[in-house]
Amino acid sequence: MTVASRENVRRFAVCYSGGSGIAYGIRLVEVLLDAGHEVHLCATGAGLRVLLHEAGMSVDPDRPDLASLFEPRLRSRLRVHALAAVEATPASGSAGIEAVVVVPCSMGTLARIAHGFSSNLVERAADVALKEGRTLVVVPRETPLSALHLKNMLVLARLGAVVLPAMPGFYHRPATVEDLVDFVVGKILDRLRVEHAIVRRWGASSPPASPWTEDEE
């Protein structure tokens, strides 16, 4: 991946709210600081439970170490926020973050954004994406889908955002749940604009290095 120089580092909001699916979450933030760049990372209450559950991972929900999570030489670009931190830098319009990713996103906190109920950082986070007209992704896993969930997806993507169902495609040939990790992720880099080669992409000659064998082409 292609380390973003000093002018170049961009700023990202990722949130991990109570939603299936917290390796997305992990992954993405693993990847945009191995690519240089500054994240603001936030997680709800059911969010660190998801991530005890799916991940195994055990952290204070009163003082949650999130840096812990990532390699030592990436933590110097992650800035770990509070949920009731409603005046931390996502929060603010003109801190200059420039997208905000909610992933996993749960049905609820989906909601709340779609209706400008913001009652902690990661729905403020969202809300100001949407109100300064940035880019907002959400992920949601959620099935299957009821009509108020479609309802409030369609809202907020009549609001602008970027709704990314967690849903791996497998024309590539995943042969790990890191494949399958991999591919939602690289889609939401996509929309984000950055630069990563964590899948193959159809039709390229030259893939990154994958479990896929010439054979198997």
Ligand SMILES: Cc1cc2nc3c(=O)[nH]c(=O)nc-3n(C[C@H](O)[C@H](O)[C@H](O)COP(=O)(O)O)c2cc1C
The other form holds:
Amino acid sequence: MTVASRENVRRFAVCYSGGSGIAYGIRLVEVLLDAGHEVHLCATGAGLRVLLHEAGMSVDPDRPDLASLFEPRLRSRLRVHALAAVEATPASGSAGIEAVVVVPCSMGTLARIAHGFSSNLVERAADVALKEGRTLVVVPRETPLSALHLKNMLVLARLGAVVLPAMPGFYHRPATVEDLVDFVVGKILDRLRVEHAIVRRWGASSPPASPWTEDEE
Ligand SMILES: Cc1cc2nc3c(=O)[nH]c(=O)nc-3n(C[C@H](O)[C@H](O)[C@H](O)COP(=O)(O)O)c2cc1C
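Counterpart to the form predicted alone, namely the form predicted in complex with this ligand:
Below is the whole assembly, all chains and molecules, this chain first.
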């Protein structure tokens, strides 16, 4: 992956809420930092509970030490904010945050973003992205989906947000959980226009045999 030069450093906000799939959020931040970008990170209380259940990491909500999720060499461009810090950088439209990604996005946070609650830093960061016409990517995770969940996703899509469900494909022949995670993270990076090579693209060299190709021959 190409590392951004100083003038090409971009600022992103990544928010972890209480949906399952914290691995997607961790991997996204890792790749963005590794590419040399600045990442502002915030988690909801439920997001921290999921972190405990899915990654075995216990975090103080008032002083979330999320930096320890990442290798020391990656931490210099990471800024971690408490959920209550509504004065933090991602809360302001003038701070130059280019895009906000809520990953994983719980149905609760999704609903509150769709209806403009802005009651904590995660919801406010998303609200700012919408009002400024910047990229907002939400990565919802729930199954099955109720009509209310679908309605809230439609509200967000109509407001211009990218609704990118945590639905990995299998055509790249994943062999590990990491391959499945990278499939979804690759899709997010594409929407952020961040160059990456974490997933082999369909049609790239050595593609897996395609059932469609066989039919055509
Ligand atoms: C381990 C774990 C997994 C969860 N998975 C989901 C999920 O996939 N989707 C969802 O909407 N809520 C899920 N929840 C429930 C949410 O965390 C809960 O509704 C919470 O209130 C959401 O709060 P938040 O939106 O402030 O993060 C999960 C909770 C836990 C502890």
